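One chain is shown next in structure tokens, namely the form predicted on its own.
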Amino acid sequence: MSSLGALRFHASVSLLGRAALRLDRLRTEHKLARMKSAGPHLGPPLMTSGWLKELISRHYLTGRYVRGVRKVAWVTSGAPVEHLKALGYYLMYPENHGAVCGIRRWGERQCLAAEDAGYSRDLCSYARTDFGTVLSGQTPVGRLPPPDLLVCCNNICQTVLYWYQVLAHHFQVPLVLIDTPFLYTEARPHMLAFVRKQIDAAVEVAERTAGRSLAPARLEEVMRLSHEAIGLWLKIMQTGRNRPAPITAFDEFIHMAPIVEMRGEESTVAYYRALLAELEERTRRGVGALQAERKRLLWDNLPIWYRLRPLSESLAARGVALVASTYTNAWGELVERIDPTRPLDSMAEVYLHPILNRGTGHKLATMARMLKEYQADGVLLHSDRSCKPYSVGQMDQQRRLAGELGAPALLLDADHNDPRAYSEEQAENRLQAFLEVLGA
């Protein structure tokens, strides 16, 4: 670490940055406190939204000045990261950054930049957003730090393997691949041993790149914090079982950011404690996320990032609460598999079991369980043009949800980050027809 780099980091992030972000948070909280509703048909805004904004802004501010101060790892959203956190790496998730680009309407321009360089429009729009960012150097968060290490786990899809090979070639840095066997049924001991061996190898590469050894006590502490944060996140989502639901999946899509890229940190645990307390108080007072909740729906697949607000308001106008999502649930449902006293074995088990590394029957069973637990009246299946692993089997699932479970389901065609694959008029017409069937 250079003394000049450390000084600039300390001044820009630890002193001026934190002070400015804290002031901005106080202003945001003051503004939120004066708002009676978050929209014409929505309930009061969540006060913890100001804290969330501070956490995310601080994360990207740190990234702007971290080069030469801490090692940087770019990781896929399903990759083991606790050992990296314990070694002091700054973690950057291209998918999370892609979501920020989508929400801020940067997704299309980044995708176009990637396509102009020869990448197919059929490629995942997260990957195209990332390639567009790397090639153009432009991002709504200011600047992304180049990686010292790339960590890719194919437990979410195979696209990430080729995506990260492109990044490794561009940045000329080591690439660690963790290959997880697909679970058609249950995990076998040899599968767990296979993943554990790869995690051991990943730790060695991370230690070598960081120039330090992994401290077992520090790893256990990170795992403990990660376990606590994930447990809190699960409880936060489960408050949606109440009537009226104090939080919707639209809120969760935004408030899930820390559990993805900041788990294993004390600030994440503190934030989720505050959010849970706010939701429990709302439940006690009977305050819902909607002004008038009449119907409840479950969401499947990634969000449509660039249409979150319009979709939320459109459903709220009909009294429809999106009370749960398989996507946000995926970041909480594995909490019982985490054992901080067995960190590496625990990591092998957790990262082998994400919803996208299991068969479509498992996802259908998950939706059936969630329909019952959240008392949902139907399902919105986002048929995501560029996320085929999450969308495969949805037509069959739509038929079985309606036929076997009595839960009407709508296939909504879109793309999570590329607005060119979304037809506003068509989507609105189909959604309104579906809601009329539900009686909303």
Given for the second form:
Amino acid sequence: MSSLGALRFHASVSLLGRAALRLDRLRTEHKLARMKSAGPHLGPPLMTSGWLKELISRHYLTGRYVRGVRKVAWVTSGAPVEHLKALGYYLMYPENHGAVCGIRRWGERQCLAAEDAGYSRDLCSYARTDFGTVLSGQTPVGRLPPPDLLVCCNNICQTVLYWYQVLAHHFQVPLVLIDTPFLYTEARPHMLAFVRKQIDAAVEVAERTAGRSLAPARLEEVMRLSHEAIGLWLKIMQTGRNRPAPITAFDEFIHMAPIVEMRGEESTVAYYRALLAELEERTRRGVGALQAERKRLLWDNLPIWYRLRPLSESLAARGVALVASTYTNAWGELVERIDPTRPLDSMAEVYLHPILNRGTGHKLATMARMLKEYQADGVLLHSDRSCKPYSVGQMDQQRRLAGELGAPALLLDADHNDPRAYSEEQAENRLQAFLEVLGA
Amino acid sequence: MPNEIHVPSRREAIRAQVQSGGGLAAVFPYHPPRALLRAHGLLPVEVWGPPGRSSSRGDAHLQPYTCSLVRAGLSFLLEGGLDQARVVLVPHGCDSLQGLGSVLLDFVKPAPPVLTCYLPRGDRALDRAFLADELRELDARLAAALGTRPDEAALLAAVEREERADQALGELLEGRARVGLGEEAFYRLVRSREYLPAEDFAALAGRALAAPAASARPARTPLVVSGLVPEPMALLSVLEAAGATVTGDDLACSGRRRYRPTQGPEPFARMSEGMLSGPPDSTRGASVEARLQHLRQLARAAGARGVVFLTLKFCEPELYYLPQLREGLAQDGVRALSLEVDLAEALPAPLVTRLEAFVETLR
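For comparison with the form predicted on its own, produce the structure of the form predicted together with its partner chain.
Let us now look at the entire complex, which starts with that chain.
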């Protein structure tokens, strides 16, 4: 690390940046405290939103100045990261950054930059957003640090593997693949052993790149923090079981950022404790995320990032609360598989089992369970052109939900980050018809 | 004469297998464990679509942004096209094939048992060990479904038969210039590896290579073809009429299956080693460097100055690599043309024009 780089990092991030972001948080909290509602039909805003903004801004601010100060790994959202955290890596999640671009309406321009370079419009819009960012050097978060290491785990899709091969070729840095056999049914012992061995190999590469050895005690500590944050995140989502629900899936899509990109950190645990406390307080007071909750729905698949707000308000206007989603649930449901005292074995177990690495029947069973637990009246299935592993199977799932399970379900065609694949009029018409059937 | 070689059709191969009392395995792409299926008395018959048919039955289960290979395959199954199969095998090759396998197992539940098999994306020792274990599991599931239990000698014999056929495929692709067949006829011969018994294919390839060419063919523009499968096959005739010939094959259905022969006493280890020994393949997530190097070698060996990338719409494994491959090839002065096709569609006229124009630029 150069002393100049370290000095710049500490001045910009640890001192000035930290102070400026804290001030901004206080201002935001002050503003939120004076707001009676988050929107015309929404309940009061979550007070912890200011804290969330501070956490995310600090994460990207760190990334802006981290080059040469800490090693940087770009990782897929489902990749094991606890060993990287324990080794002091700064972690960049291109998928999360893609979501930020989507929310801030940068998705289309980044996708276009990738398409201009020859990448097909039929590729995942997160990947295109990332390629567009890499090629243009432009991002709403200022600047992304180039990676020293790429870590790709295909437990969410195979797409990430090709995507990261493109990045490896572009950046000329090592790519570690953690290959997780898809679980059509149950995990077999040889599958677990395969993933476990790859985690050992991944640790070796990470140590070599970092130039230091992994301290077992530090790994256990990171794993404990991950475990605690995931447990808290699950409880946060479960507050949505109350009537009225104090939080909706729209809120969760925003508040899930730390569990994806900052798990294993003390600040994430502290933040989720505060969010849970706020939601429990809301529940005690009977305060809902909507002003008048009449119907409750479950969401399946990634959000439509560039339409979060309008969709949220449109549903709220009809008294429809999205009380849960299979997507956000994926970051909490595996908590019982984590054993911080066996960190590496535990990582193999956990990272083999995300919902996206399991069969279409498992997802249907998960939705059926969540429908009951959250007393939902139906399901909105986002048929996401950019995410085949999540979307393939939805046509059969919809039929089963509506038929055997008696839960009306709507397939909503869109794309999580490319607004060109979304027809507002068509979506609104379909949604309106569905909600009429539902009696909303 | 080579152009008189009769290449049995899929239908004929299936009929012959059924008449001999053998069973059939309907196998989806890309790297099926042929030796294991043969050892269980099944003839693996690959399902690449089939092309040129409506995928409407499959469209009731799979969104239109799923690749046409998978939608057409599911339609074919739902129409009863795979009814003769004793098992349906869906190796895990990409997100679309993953979805197909899962939907078949969980929702469609066809009469023949559906089996899956995960192909590791790396080629490390631990990948080979994993695949050997995966094949042992598949062996057990085949035994449970069929009541067959091939012993080690039978498994090894099947491995060696397939390796001879793999070698014959390699020789056929290498000896392309000696085989006096037109482009489309040559690829019908090559692609009979998808459904003929290994020993029949090896014999057929041997006959094609041994027979003298009918007449010296005029000099043609050499090309490398890359992609999954040369469909619609009429494209090859267009290419021939334009004065080009395929001298380098980087197709998932043929060139990327030039597996290396293996040695050793343990059949599953040999199957695994062989299946992971093929050229760099997008469906197994090979590095861009490895794929580029391979294409450069193919182009150099064949004196080709052009590569045609034949991609299926929505085929992510192929599409991701294209910009960097094209850029790398351009640095060597090798031009590239990308053609996107849908298996259900007939040969589109604009595609023909683009292919003809591309060949012209290479002369």
